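First comes one chain, alone, set out as structure tokens in the form predicted on its own.
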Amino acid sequence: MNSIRFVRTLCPYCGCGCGITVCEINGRYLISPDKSNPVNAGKLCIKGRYLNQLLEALKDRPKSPMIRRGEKFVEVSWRKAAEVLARELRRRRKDSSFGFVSSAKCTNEENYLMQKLCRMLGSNNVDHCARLCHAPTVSALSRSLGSGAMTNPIDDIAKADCIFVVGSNTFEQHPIVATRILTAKDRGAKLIVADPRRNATTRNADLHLQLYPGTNVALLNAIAKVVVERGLYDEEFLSRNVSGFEDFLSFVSALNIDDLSKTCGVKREAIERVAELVSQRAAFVYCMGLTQFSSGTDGVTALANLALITGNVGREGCGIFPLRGQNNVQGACDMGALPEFFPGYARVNEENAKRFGELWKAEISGEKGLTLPEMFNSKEIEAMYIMGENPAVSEANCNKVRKKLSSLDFLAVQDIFFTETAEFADLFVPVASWAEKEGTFTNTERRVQRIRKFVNTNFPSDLEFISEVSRFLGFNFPSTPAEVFSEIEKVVRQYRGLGEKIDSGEAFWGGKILYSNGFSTPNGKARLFKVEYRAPAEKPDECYPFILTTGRVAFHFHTGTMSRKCNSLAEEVNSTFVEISERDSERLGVKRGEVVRVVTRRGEIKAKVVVGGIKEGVIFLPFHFSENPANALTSDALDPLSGIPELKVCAARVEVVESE
């Protein structure tokens, strides 16, 4: 007799949080989009469509933890692995020489326990991949609006009269969000896209602003100046809800639009047209093409300024929409997997350290910890515990990061697959995938959703393993997602009362629309900030005449640890390529498919040429691939406010490789 079971859960890829339905028939799994999930309503992107291949790939992962013995790994039990890790943690207790890396691919409950473990050991050296994507969002929107999160549900994009997309290839990387853009366009809404490349998103645009990478602040300030000069700002909204307008008025009045136009490479006429369009009911959508710069916080601040002066915050059909790249970036930040924030964005200081110390019955440090880039640059860090991240491929200037990983006294890596980072590990712990555990994710719109186990294996979840480690340290953490979420509701103010709403699909922290009744600032008002344009850390010169920028392709996710194991996705794109404009390819004498060498001040890689519609003088590399990794080239210059590396712009040259 056939055994049939249905389970509703979530896709493990991007921050959209799409629902999937799993049908298990005699141990085989059929995955389809969940028509009842309000996020995707029966749709899935190309990566979600091949989740069954990801399940197949899980069969080939290591079956037991492994400890390095010389050049080889020896299998041990999970209990022994927990004991070894606990021993290494205990050795460094309260000396801040241990760095913790949490994960945006893990559940809220797992991230909460990871940061709690770090802090109960006496250090705030805990961070995760938000440092490489949306740290500027937290930094900028927290000070401008009071909270570093998407202001509206993604459905509100469909209700806007104008959608301004900055640095996001939404149609390829967040296609479920793109369906809302198409709905708005069907109603007559205008789509503006600022991006140095021509791609699937710009092909749907009514206006494409093909700017130079790293010049977002110049572009956004120019648009704001036109809004102010033409009286297109919302005076009533500003007087009631916003402080700092007089200073901002003086600031933009002194700007020169022609200079800013030249800097960003966008014509004045286009800038003026954008100012007219965004003064309507507008949705401001952005991703890492706005944040991954040494001026990333300024870029997000400039976008927030534009949304505020046009009155497009705190009401339906408009707002600010940061698109999270991984499935639980929002939740990992909410849980406090950040060195400068405790759970719920309580800033790390002595007062809050005392409060959390009383909650956790431990002595908690009030000193800010190290960010991810700081950990890899610090001589103080002698050991690391990395959960579900792959910095050997994802970090800027990754060859430098690999040297740090290889020099550590002790490295523990906990993941579902044996990654490039695991190759440097002293202890590797294979753990349950999203299909094999319970818990919650918080998607890009602040909606908390449940994941449900549908595959039974012997692998412990990240939560169960952390709990086991805690017991060896005498902490005795809770060991079930329900127990941990109950603690989260008590500790994280934004999550109080959400547990009973999760199964309804309406568990938005802060409500569906933030700031409809005032801003989360001390005086209840948003604030405008003057942000001057600052050039990127590296500019093109005679030796390195190109601007190199990086990003994703539709078929892959982050460092490819999951997507590259799906045969159908790997068949589409499975190696590094470099996109060059038609004029630049002619000038260099290279054609599509030829191999070139891309060189920066940090290293060089080989890549096949793709001739595309990228802005002249700019080249593009995807960062998914471990062989010829793009991040061997990228700049690790940091944004002084958020600590994000300048992954999206550096100086480069392209050399023709002689045929062998």
Second form
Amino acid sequence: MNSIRFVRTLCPYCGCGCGITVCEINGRYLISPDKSNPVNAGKLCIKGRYLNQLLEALKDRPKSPMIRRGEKFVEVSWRKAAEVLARELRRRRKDSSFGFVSSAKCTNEENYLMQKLCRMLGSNNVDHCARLCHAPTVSALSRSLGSGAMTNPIDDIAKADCIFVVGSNTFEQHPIVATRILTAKDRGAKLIVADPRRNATTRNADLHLQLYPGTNVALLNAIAKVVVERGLYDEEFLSRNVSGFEDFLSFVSALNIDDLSKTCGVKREAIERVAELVSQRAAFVYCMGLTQFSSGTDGVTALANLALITGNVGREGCGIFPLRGQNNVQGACDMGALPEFFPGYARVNEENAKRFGELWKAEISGEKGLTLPEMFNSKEIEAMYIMGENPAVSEANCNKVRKKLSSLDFLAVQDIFFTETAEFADLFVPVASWAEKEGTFTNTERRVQRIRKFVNTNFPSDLEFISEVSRFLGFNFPSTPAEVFSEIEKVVRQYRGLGEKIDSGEAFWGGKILYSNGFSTPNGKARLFKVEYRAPAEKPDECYPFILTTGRVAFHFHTGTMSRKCNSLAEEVNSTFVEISERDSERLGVKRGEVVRVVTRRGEIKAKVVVGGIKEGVIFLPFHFSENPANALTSDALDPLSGIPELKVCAARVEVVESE
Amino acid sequence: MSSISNVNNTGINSIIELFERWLKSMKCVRYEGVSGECKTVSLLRKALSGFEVVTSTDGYTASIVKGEALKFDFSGNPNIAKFLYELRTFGLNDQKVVLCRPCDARAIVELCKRNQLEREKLVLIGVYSPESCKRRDYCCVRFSDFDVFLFEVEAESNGKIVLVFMKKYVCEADGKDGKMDVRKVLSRFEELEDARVLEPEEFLKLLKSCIEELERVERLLDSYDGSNSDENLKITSYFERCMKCMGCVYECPICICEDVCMVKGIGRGEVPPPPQFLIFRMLHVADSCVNCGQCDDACCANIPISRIFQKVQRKYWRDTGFVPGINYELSPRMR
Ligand code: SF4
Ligand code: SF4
Ligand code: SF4
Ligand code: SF4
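Show the form predicted in complex with the partner chain, please, because up to now only the form predicted on its own has appeared in this conversation.
Next comes the full complex, and the chain you just saw is listed first.
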């Protein structure tokens, strides 16, 4: 008898959270887009399209946990692995000399347990890669609006009259969002894109603002000034919903547009035109090109200011749209896998520590823990427990991170594949992939969706493994996603009552549109903050004359752990390149396809030259390729408010490699 | 087996003619059914319970069902023609009752002609209702090779009714020789409480409303013809939007090459790829695109691909009289 079974689940890559339909036919799998999932309605980007190749790649991974004995790894059982990990953590419980790295690739339930485990051990040293992407979103939007999240559902972008994209290559990285932009454009909406590069997104733009990396605040302030000067602001909205407008007025009136225009490299006329456009019904879309700076929080704040003064928050067809990279960044933040927040964005302080202590029946610390970069800088951290992340490639200045990883007394890495980070591990624990477990993910628009198991396996899920570890520590966490989710519903304010809505596909926390009835700040009003432009930590100079910025290509995902194992994606692009403007390439005397050396104060890599439409004086590297890691070059200067490293700008030089 | 042959001139007349010829070998059941729910759905639910059916409906609840209540939402999930093709490549080649829309059926016909599916092993039940065909306005010719066809129409004072057209020859076939007992499927439609086999006069009267509906669609289609300048179809600017998601290749039931050209060839590593990326595919399906719209649904760039292809293709139809998915021969030889 033939067996055919259908399972509806999600694409595991990005924050869009597209639905897929998996058909299992006699133990083989056919993956197609899910037409009834409202997020993608039958569409998938190229990464989702080749998910079957990822399934193939999953067959080729370590079959059991491994413990380091000298130079070699020996295989152990999962039970043994859990026992060893529990022992190492217990040993360091007294002085909290451990760090937990949770994962935006894992489910809500897994993140919840991960941070709970860390906190029940008396420490808040738990963080995850949101620190490298949307930490400024959390720090800026939660003080400006109340919650660090996308204000409206993705579909609202299609209803806007103007879409202002800052630092996002939406057409390559979030194609499912780009679909909405095109729907809006077909209706006559205007698209403005601020990006130093010319790429698939800027090609579709009506107005491309080719600014210098790291000057977003200057650009956004200049636009705000024009909005104010021309009286384009929404007076009624401001007086009812926003505080701090008086101060903001005097702040912008002191600004000089020509200075700002010179700083960011965008002409005054363009700035004026943008001001006119964004004062319509406008959607503000942004991504890493606004956050990954030492002024990341300021950048997001400046954008929020602009959205607020134009009255574009709290109603349909407009809003602020931080696009999430990982499929569950939103969820991992909601679950409190952050050193400064307990679940549900309860700030880490004595009062909340007491509350969670009562809930969890344990002694919980009220002291803020270490962020990811702080863990890698700290001498106190002796052991790390890393789940589903690859900091050896993804962190800024990754050579330094690698040094720290190799100097740790104990490193446990729990992942689906044996990653570059796992090379440093004392204990490696292979776990179930997204195809082999159940749980929920929260996509970029705060929509909580289920993933469903369709491949049978004997790998435990992250959740089962954490739960096993907890048993060795005497905590006895539940071991099914359903049990954990019902605990989440009790503990995380935003998730209350969402469980029953999930199957309808409309489980948005906070409702579809945030702030339609006031803001979630203490006084119910949004707040404008004055943010001055601050230059990036490194400026180009004689020795390092270029500004280096980093990013992604359409075909790969982050450190390539998953996407580079898919042949069809690897066939598109599979090695690093450096994009240089035409003028600069002529000046350097390098041609397309030649190999050059890119050097910064922290390291150097080789890359093939691509001549493109990038701004003069700026060069670009993708960060997917671990054999030539762009992050060996990037700067680890931090944003003081959010702790995000300045991945998007540093000074660099390009050296011609003499042919050997 | 079928009397449908090359249509010499397309356009509404030939379609009506084709339709009438097809109907001569048919009988018709009128179904009024319960009120409230979509009539087609309630009819199908009653008639098909207990059969192994491949539906083009919501994959999660009931795509292949044995004896369960069916859930029909007409979302086309999965893409049924492609799905049948894939099933075959998985070695599943047994007989099936297939519930599908006209566009799906046209694709199935083309796949049969290309020896990718075996028509004898399928009982095709066609559905045409406002819920099932969301892109009715672009759907070109929708009567192809159904064994049963459900046509939901507005009938005088009775509101909506469903006409069930069945092929007589199938009704008369028996279930021997290892063939599927299609009679069983078909008799279900006649035996339903609210169903009634129509007398010829009434049948013809109702037929008129079907033809009117067809004429309306045909008129709409003409506006996509290459001779009418449609400002909205600026082909190159559409092609430049392409994000290279590969949806159009993988969802297209007609694109079934082992070594997929677009993946191996044009614009490797580029987003957007050069326009040739799409033009190449357009040429490959120029004679065979059945205008099913699966590529439009899958396109991240919202390119109305099938409409653009149609524009090119309709000229070819007019010149050769060949309509893919309708005519049984492969493309005619050029004269
Ligand atoms: S847009 Fe994101 S979620 Fe959707 S298919 Fe692509 S990678 Fe997957
Ligand atoms: S090109 Fe589009 S409309 Fe034509 S057969 Fe393929 S999927 Fe259907
Ligand atoms: S475009 Fe051509 S070669 Fe490519 S899959 Fe379609 S028919 Fe085959
Ligand atoms: S479906 Fe659309 S975006 Fe995707 S490859 Fe085809 S034309 Fe390009």
